[in-house]
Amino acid sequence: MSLMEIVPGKTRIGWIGTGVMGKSMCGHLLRAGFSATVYNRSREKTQPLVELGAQVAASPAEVAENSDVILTIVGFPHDLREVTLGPTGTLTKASAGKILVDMTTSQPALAVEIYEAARKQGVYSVDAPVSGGDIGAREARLSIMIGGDKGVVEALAPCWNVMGKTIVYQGPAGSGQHTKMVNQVLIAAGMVGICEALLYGYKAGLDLDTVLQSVSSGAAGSWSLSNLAPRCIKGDFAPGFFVEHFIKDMGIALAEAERMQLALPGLALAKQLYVALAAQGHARSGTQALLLALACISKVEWPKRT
């Protein structure tokens, strides 16, 4: 079975999940000339895409029925299972030759399960989680890490290039998700360090904006330091990526580590700190809100600035 040619203006895109990141990502595809049918459980969140010309579907199955390439980015593995493998999921209406592209951060084993279920119907499937947060999604400079059949991944280049800046094929089904777990392990420990460093600087009486000028471009530099530390300093804990989703990701990584008989104590500590943060009422805050949990431990009142 030959792969379809993916062309703006000709290829029909389906999009499921129009949250913080999905809205921007689908918007880039619409602006690039793709037509789109979209679905979100909260229908009102599709309105910005409707204003760009998208059609709204009543179910994931309806999205698949009216699309050639069906992209998903939802919250949790159980959400992905429902919108793909459930009774009104995409695979109930995806005909042979269509392509499923999952951009959720999810379980590698689920990516393989979806790949196998799709293959039985002659449907292609790739797992393509992303990194870059809300800023990367808005500015179309996400890092996209992709698992699946290489030919399918290459055929999707017109879509990848509209949404991301760093697009890397990682290997067979599930490889994209495993790579995203590497990404999340790196971020988890890094966020602990950033928040502890900000607390240290604050208690030492330093001007934190000035401190960032010194440390951001040196060996301590990172995306999180450059993009999230300034939000912390301003007291901006709005979500670019939800705490509850990060806890989910760390849980997946720890489960995979246990399966591979790996000890990842830094990741385990970070997850417990984030669980404490969620218990303090910040499950829907951004990951930079970890600062508040650490401040609480040291009885530091972080200034509320905007």
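Rigid core: the largest C-alpha set superposing within 1.5 Å between the two forms. Numbering follows the first chain given and starts at 1. Please read these numbers as outputs of a predicted model, since none were measured by experiment. Compared with the form predicted together with another copy of the chain:
Relative to the superposed rigid core, the position of the CA of residue 200 differs between these two forms by 2 Å or more. After superposing the rigid core, the Cα of residue 25 is displaced by less than 2 Å between these two forms. Two rigid parts account for the change between these two forms, and C-alpha superpositions put the rotation of the smaller relative to the larger at 12 degrees.
Now that the form predicted alone has been shown, please provide the structure of the form predicted together with another copy of the chain.
Here you get just the chain by itself.
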């Protein structure tokens, strides 16, 4: 099968999952001149894209029928399984030569399963999870971590370039997901450190904003420290990234690590603390709310500053 050329104004995009991320990302494709057919479980969330010219389909299968490149970004691996491999999933209607691009953070093994299933009917499949959050999606500054056939990934450049800034091919199917897991392992440990450090400083009677002046720019510095620690200090636990989604990601990474016979004690601890945080009613808080779970353990009353 030959690889199509991907060109705005000619290539028909399909988009499944128009939540906070997908809405912005598909919007960039529409504004770049691609036509799009979109699907979302809650149909009303497709409205902003309709206003940009998108058509709405009644099922993932119908999206696949009407599109050349079908992108997905949904909540959980079981959602991805349903919209791709399920009875009304994209693969029921995707014909040879079409390309599936999954941008959900999901299981590397599922990415490989979809890749194999797609290949059997001549369909290409690429896994391309992102980091950068809602702001990165809105500003088209995402980091896109991509696994699949290299030629297919390269052909998709016109799509990547309007959605992201750091676009890196990581290897065969599943490699994008594995890279995203590396990203999440780093973030998980970093958040534990930040929250424990803030609690230590608070109990020691330090002024935490002044502490950040000393520690932010040196060897202890990190993106999370600069961006999330100030929110913790202000008592702002609103979501940039939901606790429940992070628990999902850590679960995937731990399961994959176990499958590869790799023990990750730091990640396991981080996940347990996040499970406790969710149990305390914070599943829909931002990941920086981990501070509250650690405060709870030692009965620290974290001050409300706002």
